[in-house]
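Okay, so here's just one chain, in structure tokens, the form predicted alone.
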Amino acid sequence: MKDNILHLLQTLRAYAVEKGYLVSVIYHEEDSSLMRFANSAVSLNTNEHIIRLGVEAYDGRRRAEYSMITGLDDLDEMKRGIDLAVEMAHHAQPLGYDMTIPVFKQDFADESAFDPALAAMSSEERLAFFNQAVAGLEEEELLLSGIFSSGVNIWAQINTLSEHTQYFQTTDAQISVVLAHRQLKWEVTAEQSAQQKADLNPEALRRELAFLVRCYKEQPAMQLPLGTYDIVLGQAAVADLLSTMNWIGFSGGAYKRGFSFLSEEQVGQKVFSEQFTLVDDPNRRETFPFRFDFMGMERQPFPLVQKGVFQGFMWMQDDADEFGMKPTGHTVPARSLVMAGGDVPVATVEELARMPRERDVLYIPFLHYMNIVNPSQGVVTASSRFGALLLKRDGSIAVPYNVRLTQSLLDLFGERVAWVSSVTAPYNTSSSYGERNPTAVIVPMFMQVNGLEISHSNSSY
């Protein structure tokens, strides 16, 4: 497959550069399988493979992309596709700035965050990860929702200025099984990032779940007055809350343009708390990474956070060249971002609950519908929806109903946060939608970060 892959974009290669076009080729492949359950039953088993061809044609000052769906011996639709972008450029509104058009010096290849064996699992195999996932749990008034979604992901690339490739090829799996509480209408969720088979651990999803279905089941459910609570971020909570701030905080694009909280001045200083450690590193294969960057630059371990202190934004090679700046190996279509864990030994949700307090403390795993409120100031809101507990000081536990957070990232990973777990998981951030692009991010299981304000509070579920 990749070696047919590569002939391909070394044809389209010579026909623009016949053509005397100036362009870049960039194909993307996948194979994607979704199994989704509701109601306690496979609702849906599908399988898509999709090709998608991009070409971004140069011309002076001038840019324009051109995409298109096909497939891999639909070679005289490609060049057609490769003539239309370049004269798409030949129209297109001149940029302010010379624009970088990547150089590869040498070919790569990368298929070290590829599993066959997670390639080719089959419809049976997730089924019956789902049902050691729920054994024993189901009733008839506790369905099963929930996705198994995993696949191949192919990125190849040439352009006119050099002959060398890229390729690049992973594997993923994102899993989140859910039982709903028909008559209460409370749900519970647990969730798994895999990038080979045998990243994949059903068992662990059941303890999980079994543990909160015996909350949600037998401890009393409660309106929480308004205030501030120390609250304790599950895995899925930080991932998503790094996530953010990866897009409004560390991008020197989004800094330039008013959309970041940081700052240049801020570069070298101690913003966060001193138990906030965060790495772009391509060096983790649970990341699905890019080891070359898409201009062809060489990825190494990019600091951004060093104990509280921030080093530096990052540049892709586009908002370099807008604002004059040194690119940073970031022209990529997803990150790798990893969180130092700390030093709480804490794994599980029910170890958490076991954890002496001296307070009440609030447990949140997700945190659904966050929107940003002020990207200049990095406050973010969000909602805790379900799976939630509040751990009380004398031991008890109790069930809340939905809450609303409305912080600054600031404060959320700044002086607030009490402990951070020494165990850290990679949390899969894939989105739905569009192209295959797997992404996940490595965070602690935990964080507490004390004196948070509830801006608002459900009387029901």
The other form holds:
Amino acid sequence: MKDNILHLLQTLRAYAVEKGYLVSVIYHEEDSSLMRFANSAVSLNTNEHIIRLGVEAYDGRRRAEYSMITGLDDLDEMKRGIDLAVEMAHHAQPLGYDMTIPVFKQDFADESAFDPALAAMSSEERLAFFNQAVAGLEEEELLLSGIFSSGVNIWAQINTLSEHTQYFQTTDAQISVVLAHRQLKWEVTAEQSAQQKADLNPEALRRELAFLVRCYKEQPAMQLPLGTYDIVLGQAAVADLLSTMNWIGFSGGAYKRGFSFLSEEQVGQKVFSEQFTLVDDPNRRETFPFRFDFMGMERQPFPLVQKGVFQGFMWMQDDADEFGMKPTGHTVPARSLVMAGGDVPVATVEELARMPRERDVLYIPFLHYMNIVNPSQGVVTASSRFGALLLKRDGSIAVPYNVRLTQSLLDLFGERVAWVSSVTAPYNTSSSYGERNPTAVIVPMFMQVNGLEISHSNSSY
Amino acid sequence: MQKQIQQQIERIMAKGATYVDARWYPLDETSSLTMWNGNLKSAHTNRESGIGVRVLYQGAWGFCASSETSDLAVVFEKALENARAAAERVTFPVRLAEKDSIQASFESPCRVDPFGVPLTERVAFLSRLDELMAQAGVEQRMASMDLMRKQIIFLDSEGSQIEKRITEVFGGLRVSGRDAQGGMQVRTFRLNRRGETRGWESFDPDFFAQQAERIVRELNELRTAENCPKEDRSVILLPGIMFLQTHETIGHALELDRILGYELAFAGGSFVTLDDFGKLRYGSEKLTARADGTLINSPGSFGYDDDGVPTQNTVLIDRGILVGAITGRQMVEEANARAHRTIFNGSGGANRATAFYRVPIERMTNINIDPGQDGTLEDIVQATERGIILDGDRSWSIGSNREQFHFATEIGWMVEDGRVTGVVKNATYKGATVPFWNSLSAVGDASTWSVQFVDNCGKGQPNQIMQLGHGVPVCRFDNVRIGE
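Could you output the structure for the form predicted together with the partner chain, given that the previous block was the form predicted alone?
And the full complex, kicking off with our chain again.
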């Protein structure tokens, strides 16, 4: 397959060179499967095999892009796409700055994050995985939902400035298992991210679900009074916050445009908790990484925060061109964020619940519908979901109805951080908007932040 | 091609399927331009074509899509195979509500084909607006234009054959600039329904120029404004935020698949239960809401849904009482059976997919609030003792069962004793859905009602972005917490 794709790119390049064009060609292929569950049944079982071709054409300071969904053997349509991109660029308006066109100085192919066994998983195997993950947990009123999304993702690139190509092939799986009470409307979840079939562990999901279901069935439910709480954020919540921070914190372009809560003056300053260290590390295969960016720049681990000290912004090529900065190898579809673990060895919710504590602690595993209230101040808002617990200081557990947090990221990762779990794991943050593009963040399983305010508290599930 | 598709449908039915449909997209094209501070950052055209096939086998769905249409048998066979695998775990066998076999076509109203307008002319349109917005106080300015056109041919095993040709236009302007504290303030304009057609004629240069001038002026007012106070007040929502309130806490909450638990893995559920229909006081008596897919000229009006059912005008909330939902063929059957009563008389014609490679699910059509009898905006302001007028959506976050919400808006105007007293920045409001709608105390008349277009409603797994509309008046709600 790889040879066919690279041959296709060379053929398209030859066509463009012959015509005197200056273009980049990006090939994207996904072979996606998704088994979706609802009300304890398979509600949808899909396959999509889609090939996309993107052409970016340059004409002085003008550029334009034409993309298409096509077939691998539809060469004429692809050539027409190149012609159209060039035609569009000719009529585009010049940019106010010089743009950099990618030059690949060597051939690069990375298939290290591709697993044939995961790629070949059948519907029957996906169904068996789910059956195992919820074995003995479903009841007439306690229904299974969730997804098993898996697929093969290929990116390949070439342009007219050199014959070299870049090729990336990965496999990924994103699994969410939800058990929800039909009448009471409470819901608990367990999730897993996999790059290879060997990463899949239905028994781990079952153990976590069993504990949460037991809590929700047996412990009293309550509306939390408004006020401040010591809150343990679970892996999903921390990953979601980091993804938002990636957007409005570390992007040089967002900063220059006034949509970041960090500034150049803060580089080298202690902005966050000493317990917070974050790096963009393309060597972590669990994050489906890009070891070269789409400009052909080799990517190295890029520290963002070191023991609370802000290390600097990430610069995509176009932002760097516009604002006269040096690019940092971040012209990629997804980054590889890795948050360092702390020093508290707690790996599971059950272990968390058993930890001794001097005050009540609210455990929030998942933040639903996070949005940015004020990017300049880093203020975000979201609601708890999927298995929150109130871990009382006497060792007992209560089940709180969902609550809303509206907080600054500077507080959530600042001096209020009490402890961070030493155990880290990948959390799948893939979005399936438009096209398959696997992403994962490696995060500690838990992080406790003290003194956070709850601004809304539900009166029922 | 249609004949070949029909043959494949018959072949799969002969293998034991109980229903098969196919959506063939000969053309699905988008063309987007984004100009940012005078730089044409994006000039992008995307074109796709392909087929999506749904098969119902022993009460379970299988779906398969491909851009490769030269061997249709492979796609149909895979959809059947997926349905067979899904049939291993069925708890409520899928049944589809009755519908007529339909041979029809639909074309969205468009006077001037926007795809026929040369790229240079489209760029020049944005460039002029960019120049207009380049004024003191404006640090960032953006002008954008998104055009879409789709040709969709639907065939099913019940004999329907429907062709749709839909053209959409979306446009927007945005300016931002820093306030005295260094915080970034934003003001936005989005193109909404203007008249009875939407084509290139929607891009009226004078109208856009007026909007550019307005948002720059309001931005500069925001840059010197005080912060929104944290207190309880009446909120008067202009259509630029009222549409989102309606979208998030009526529209999504009343999608029947959410109510039945089909979106719990991701988007969430709904606080509404089947017992609530006909009983729940969702809002005050001033609230009548409807899903109106028959409204002329809106992205939420598409002729026939992707079940092949004609779009309809369905009342959702009648003078405050919940009476309807956003529905497709599968969910109404299941809801009636689970409720042991007939809540829904057939599909509401709201099952849609965003592309050939996605499966249809319940989507909003035009979720509208009927105009009221409380007069103009000025009348409502004059009748408000202590309030705030809000406009523009800056952020939105909603509970997983749509039971509570938090919205940040772009701008607020404080109201004291029936008079507007000044602008405030960083205005937010929050509430719990049912108490909030029950605090609805004034609904503006037809002069305040407008149809807002939405081009980016996300739902489902794999995720789907959908276009739709909201016809909403100015509304006032009492005792709402603002400024958090």
